[in-house]
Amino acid sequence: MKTRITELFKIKYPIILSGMSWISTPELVAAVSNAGGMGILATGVLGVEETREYIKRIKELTKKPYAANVTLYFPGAERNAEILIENKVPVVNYALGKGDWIAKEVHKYGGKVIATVTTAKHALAAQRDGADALIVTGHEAAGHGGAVTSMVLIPSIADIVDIPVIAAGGFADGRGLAAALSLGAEGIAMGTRFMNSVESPVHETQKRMSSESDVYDTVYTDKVDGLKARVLNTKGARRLIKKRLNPFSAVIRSKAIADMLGFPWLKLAVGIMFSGFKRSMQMARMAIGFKAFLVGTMNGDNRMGVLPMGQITGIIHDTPTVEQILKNIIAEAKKVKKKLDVTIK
C-alpha cells in the first residue's frame, strides 16, 4: 500500500503508533516499525538520560524507520528535543507548542518532522513552521484529542494544507484506514489499538478493560492533567474530576514532575508562581495527572489511577500481536476497497 506517508517515511504501511507516555516504549516502537508501520517513542515523561537510553535501545531492536515525540508543553521538553536532534532520530514528532526550531534542526541532518494538531489554525502554523506531515487528532482519541470529531476535522484540514495528513482518533481496523483515506488522510495513527496488544507494556488488567469496554465508557475532561483529555470512565477518573485544587498546590506538587524529569525544582516552582492563575492550576492538575496515568497504566489500578482510552475501544475485543494487527488492518482495508469498487460501479 503506497501513500504520501509511506513514501515520505519509507515504510510499508501507512500505520503509525501514537506516542503514548509509559506505553510507547522502545519495545512497542520497534514492534510496530518491524511489522511495516512506524512507531513513535514517547519522551514526555522521560529525563534526558532515559531519552538517550531509549533511543539506543530502539536502534538495537530495529533497523526500520522510527520516530520520537516531544510534548513542548511539558517542563524540560526542549532538552529532550535536543537529544533527539543530537542522535539524528529519523522522524521527530512535536505537539503543544511551536516547533519551527525543531523542523530547522531536524532538516539539517535529513530527518522529517510531524506536528500533532487539533485545529486548522495550528495545522497551518505547523506547515509554515516546516512540518513535513501532520497528525490530526479528533475528539474520539485517547488523551488530548480536539473538540471536533475526526469525520469532520480530517477533511477540513486536509483541504487547506499541502503536506500529508495522518488521521488519529477513532481508528483501529481496516474500515478505519479506508475511511481515513477517503477523508483525505494519507495514513492513520493508533493509540488504543496498539495499547491493547501483546507487546504493549500496559498492565493486563487494562488490556482486559479495553476489550470489555464499549464506546460509551470514556470521559472527556480537563480535570485530570489540566488539558482536555479522554480517559476511561473509572472511579479514579471520577475522583480527579471532583478534586478541588488551589494555585499553591501546583508549586508543592511540581516537585514530583521535576524529580521524574530530572528538572530543577526551584526553576519549575518559580516559573509556576509567575505564570498566572490558569497556568498554575494546569500545572497542579498535571502533577496529579502524571501520577494517576502512571498508576493506571502500569499498575492497572483504576481506583487511584487513570487510563487514557479512545472511544474506539468499543470495537476492540482482543489482544493480538502488533504484527497481526497490521496484517488484519491491511487485509480488511483491501476488502473494503473491493466492496466499494463494486458498489460504486
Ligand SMILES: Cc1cc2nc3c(=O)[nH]c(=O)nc-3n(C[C@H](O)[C@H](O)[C@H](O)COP(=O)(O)O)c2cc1C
Given for the second form:
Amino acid sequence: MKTRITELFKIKYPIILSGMSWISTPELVAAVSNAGGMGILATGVLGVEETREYIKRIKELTKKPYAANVTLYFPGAERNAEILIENKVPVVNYALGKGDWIAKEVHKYGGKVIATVTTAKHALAAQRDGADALIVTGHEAAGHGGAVTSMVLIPSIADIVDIPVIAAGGFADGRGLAAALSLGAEGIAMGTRFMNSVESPVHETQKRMSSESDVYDTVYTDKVDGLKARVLNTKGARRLIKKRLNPFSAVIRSKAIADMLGFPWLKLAVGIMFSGFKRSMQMARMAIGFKAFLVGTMNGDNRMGVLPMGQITGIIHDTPTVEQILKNIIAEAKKVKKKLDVTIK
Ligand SMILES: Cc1cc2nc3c(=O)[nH]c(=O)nc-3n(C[C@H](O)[C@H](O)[C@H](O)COP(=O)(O)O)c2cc1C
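For comparison with the form predicted on its own, would you give the structure of this protein in the form predicted in complex with the ligand?
Next comes the full complex, this chain leading.
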C-alpha cells in the first residue's frame, strides 16, 4: 500500500496504533511496527526515567519506525518531550498544546512530527507550527474525540491542509480503512481495536467487555477527566458523572498525579491555584480521572474505574493478534476496492 503516510514514515501499511496510557507499551508498539504499521508509545503517565527506559525497550524489540506521544496539557509533558528529542525518537506525536518547538527540534535530527487535532482551527495551527502530518480524531473515538463525527471532520480538514491526514475515531477494519482513504485521509489510527488484541496489556475483563459491547454502550462526557471524552458507560463512569467537586480538591488530589509522574507536588499545586477556577476544576477532574482510568484499564474494575472506549467497539467481537488485525484490514480493504470497482463505473 502506498500513501503519503507510508512514504513519510517508511512503513508498509498506513495503520497506526494510537497512544493509549498504560496500553501502548513498548511491547504493543513494537508488535504494530513489526507487523508493518506504526506504534505510538503513550508517555502521558510516565515519568522521565520510565520514558527513557521504554524507548530503550522499543529499540530492543523492533528495528522498524515507531513513534511516541506527549499530551502537552498534562503536567510534566514538556520534560517527556525533551527525552524523546534527546533520544531522537523517529516520530513524535503531540496533542492538546502548541508543538512548534517540538517540530523545530525533531526536524533538526531528521525526525517527523504528527499533531493530533479535533478541529480545523487546530489543524491549521499545527500545520503552521511545522507538523508533518495530522491525526484527526472524530466524535466516535475513545477518549478525547472532537465534537464532529469522523465522516464529516476528516474531509473537512483534508480539504484545507496540505500535509497528510490520518483518520482516527471509528476505524477497526478494512471497510474503515477504505472509507478513510475515500474521505481524503491517507491512513488510520486505532485505539479501541488494538486495545482488544492479544498483545494488549489491558485487563482481560475489558477485552471481553469490548467484544460484547454495543455501539450504544459508550458515553461522551467532561465529568471524568475534565475534558470531553468517550468512555464505556459503566457504573464507574456514572459514579464520576454524578460526583461534585470544588477547586480546592484539585490541589489535594493533584498529589496523586504528581506522585505518578515524579513531578514536584508543590509546583503543580501552586500552578493549579493560580490557574483560575475553570482550569482548577478541570485539574480536580483530571486527578480523579487519572486514577479511574488506571483502575479501569489495568484492574478491569468497572465499578470504581473507567475505561475509554470508542463507538466502534460495537462491531468488534474478537481478540486477534496485532498481526492478524493488520492482515485482515488489508485483505478486507482490497475486497472493498474490488467491489467498488464493479459498483462505481
Ligand atoms: C482504552 C483506551 C485508552 C486510551 N487512552 C488514551 C490516552 O491515555 N491518551 C490519549 O490521548 N488517548 C487515549 N485514547 C484514545 C486513543 O488515543 C485514540 O484517539 C482513539 O482510541 C481513536 O478512536 P477509536 O477508539 O475509535 O479507534 C485511549 C483509547 C482507548 C481505547
